[in-house]
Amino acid sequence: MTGAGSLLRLIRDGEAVTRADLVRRTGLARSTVAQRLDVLLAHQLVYEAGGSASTGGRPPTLLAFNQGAGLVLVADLGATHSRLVASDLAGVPLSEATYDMDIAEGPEVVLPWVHERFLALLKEVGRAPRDVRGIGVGVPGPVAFSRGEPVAPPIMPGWDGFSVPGWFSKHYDAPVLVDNDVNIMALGEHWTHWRDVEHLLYVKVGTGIGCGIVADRHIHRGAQGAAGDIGHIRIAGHDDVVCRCGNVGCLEAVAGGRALAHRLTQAGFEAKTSRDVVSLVRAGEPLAIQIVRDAGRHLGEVLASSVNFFNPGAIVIGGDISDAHQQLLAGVREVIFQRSLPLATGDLRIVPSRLGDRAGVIGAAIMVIEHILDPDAIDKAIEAGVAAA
């Protein structure tokens, strides 16, 4: 049955912007469409935007989605830094801030810190917690998506099994979605720049390495939410390298930002983070340039197998180390095109992220918005008497 939520979807997508359009697209009676539109108008999810060009008689009234009917709060929490955003219901950022933050301090420290900054963002845009329709959080570790709980995250001590939605429920009457940070980055990049591509891999090369998978234009999380954890695929010839997960030879332990910084430190350079590695590359330091290109080759080894297996239309490389994309992508492309099947690489595009470190918050906002404005969610919220999803 076509409910008010389905009408809202048609209006949001621009597929039907007048009452007559809605009647034609849905096959519903005019009186039924009018009744459901009245509900959307009463809940301020839709507004009348004026008249369109007339073909004779009174011009039809245009209908528009009210993206200001609430807002969403999102936090992309990395290993050492974070970005927080308040956005409207179209995903347009209204206020944004970045901070240095250590995820290893645990949820009892990090989440109150996030909540305080959410309140600051709300104050900045003149809104209150009651206006929040949903919250999205990205974390640098595996997540049981249906529960919003990190699961045995290697670099997040104290977070295993912690209910992030449960914590926020004390402060907001709104759904809370939690996902791996690279999944929301993949969603942000795909939604913004690659919606014509059905299958895409987004690879984050920062302190660690992870991969977000877009399959049939949707995030693929796998049976337990662990899909795309390429950082712990073993690289041959590196059995002497111990990873933080306890195994040896992991891609992350060989080619991740922390590993590259450690190699440069051993060589006498001041490099504590992945950003320090990029700074040395930009300064023209030969060793830094070489190890980043080598990291690209190691990443290419893993991605070559992924290309043969998954056959993506595009691979987007993001994360701090991708800021040295000329060297990193040269190594990646070299190995992928050498080791992957010609059919799989014929139209393959391998490119740096266009959103940079904003991909996560944009993706988190879209994740939440698509959830709360899903037609079924809208219909349930209206039935329950909620002003907006």
Contents of the next structure:
Protein chains: 2
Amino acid sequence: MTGAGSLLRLIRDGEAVTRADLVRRTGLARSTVAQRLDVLLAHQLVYEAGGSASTGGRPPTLLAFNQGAGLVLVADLGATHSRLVASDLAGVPLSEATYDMDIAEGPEVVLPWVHERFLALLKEVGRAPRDVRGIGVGVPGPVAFSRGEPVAPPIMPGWDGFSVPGWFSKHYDAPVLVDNDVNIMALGEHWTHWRDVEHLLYVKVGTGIGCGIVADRHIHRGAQGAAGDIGHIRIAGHDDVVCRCGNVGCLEAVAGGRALAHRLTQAGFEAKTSRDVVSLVRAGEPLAIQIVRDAGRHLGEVLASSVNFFNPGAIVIGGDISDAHQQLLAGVREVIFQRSLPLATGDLRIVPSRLGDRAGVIGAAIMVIEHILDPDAIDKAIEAGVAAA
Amino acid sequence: MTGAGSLLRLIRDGEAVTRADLVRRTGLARSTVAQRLDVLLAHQLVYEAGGSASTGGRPPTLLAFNQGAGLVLVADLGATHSRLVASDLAGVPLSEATYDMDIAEGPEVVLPWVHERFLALLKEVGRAPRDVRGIGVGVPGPVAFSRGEPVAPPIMPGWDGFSVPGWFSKHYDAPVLVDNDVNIMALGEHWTHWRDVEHLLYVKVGTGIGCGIVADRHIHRGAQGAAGDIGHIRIAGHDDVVCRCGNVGCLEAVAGGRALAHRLTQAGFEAKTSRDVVSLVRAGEPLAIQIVRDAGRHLGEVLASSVNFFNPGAIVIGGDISDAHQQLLAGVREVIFQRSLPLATGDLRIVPSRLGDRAGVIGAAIMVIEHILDPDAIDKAIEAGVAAA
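Please move on to the form predicted together with a further copy of the same chain, as the form predicted alone is already shown.
Shown next: the complete complex, the earlier chain at its head.
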């Protein structure tokens, strides 16, 4: 039970800095600790950092987690933009790049493209593919997380059931995790700014609308990886609005960026994307301000139900439209505080995203690092490595 | 890390039946295992069950969890009924009783009454208060779980902020856990019939409407213990219906047992409670059938949103009105399958409760047992016991 992986966890968390700490914390025999530590040292996951000041005798050797023992590569793939990062094992980005790309070109075009840019990032930081300990990919659609396969993603033709880990296995000997983009954004915001909150919702309001759910400090993906798909919850009084999903009155069809741009276009404005809508709001255009505020109210209706159902400690609003967050959040807050139960809203924080466009890559890196440095995973990797030697 | 509690967990789960198993599974030294096992044996949490057939030599002693090492007392307190159980440490009820009572009389009346009946249950099974290892209480309102205090419960005057554990501490030297009644019902159904499902909703449709949420096999209580309060989610087209919470169009005010009874009364029927409504449905009264089916549709609207948001593997419907479950579930299924995303409904089970009125006490017993036999709790209890000796 208390394998090398658990020792690494104690060292990473700063709960053990000497061999004596490890013995005391685990109850393992001194010889067992030494043996497991040798393995961690051999794998360069831990290094010895010289002696500490002591009350006499030889100072004990200090142990530290080697966050440079390898790196992780992550890609946050949006519908039309993407962001790629190479980070160390503490989640610190070492190299980063953003690109325009089109996810609808399918995995056989997009993944080779990602791989090429991953190689460029590696070169930039002077590392090789063999240094890669894990890969994380976020995509704008539902994912069967355990298999790393998108499942019936509406805006990702060609990706349904495609094994992303299978594709990368040709190039890297490392685990590949794939998740819905709002999930990794939720994880990024939570890890960076909200670690004291147990339950958090991250809502992305862009062309579409989706929600990442942190329950008990972990991503809640649901039975089919479809959790958080709030964009297709019906809102009252809009049964005349047909959604791309085939239903009527969906939140996304009423309050998503595309819907808002369409309404502005009909009123004679030049507005194709969410960003155009935000530009008009920033320019002080009253109609744009009004429709974003209304969108906030509609989002608030759905979130009021989610607050009653889930009782989160914080709701973080991100995505392109959230750049007009004063107007959007005003509408959201108005309806949530009107409709949700006082007990559930008394301490509820409703705030704009602080990581902005970088929430996804930061969350993806954390997801991969937590996976590869999980005590059981470490023990298995070591076992496999030893068997191969 | 691998204390006596972890050894007990391995023995309880049947993963270790000999000392050799424990050494192999934990990596602890044989002497350490022996020492920790001695503590478990001394506390009578484990007993030795004689030798097994062996291939030669002395057969190894078998180890077994002593589920009679103590018992737990639980009370599922409803608005007007309650059920009390004394169970062993495996959750098997040893003695059980139901009563009419009125929770609105307040804790200073209800808790002495519960205590008296607990003593009667103990007497019935020939045990004393000192044999009680834990107490569990379910109440029909939100609870600050960590403190065991009801929080602003609408139908429980006098209970707001009242420390239930504090009251019981005068009589028992054992932990007291208090939870919302639908949470323990959800746990009872999950533990008994749905352990292979990770995420489950238990919906109670009685006088009021509430939901217990199992996320990743654990009760999700939310930031203030208010999670699952779906009774006050607004449903479209009923802004003329005022709810007892002060808002309009709440699910409970439209589809709860009281609302249905009221509608039948207005139509000239004799119907005061949820059970009267069910009787009329069973008697084949068309109007009663129609309003229960409609109630199912309204509940389905709210649950369709919860399915999109949470993506559960199963939804279990319980409570008084669910005794008319064919009609109720027909309405629920109709709307969920129409409104929720195909990915989230493909494998979704929507079923009536199988434990019925006993879900609460079974769940409460499991909640208490998992708490007191949690490895860390065992280690702490042993430490405290040793310190006192």
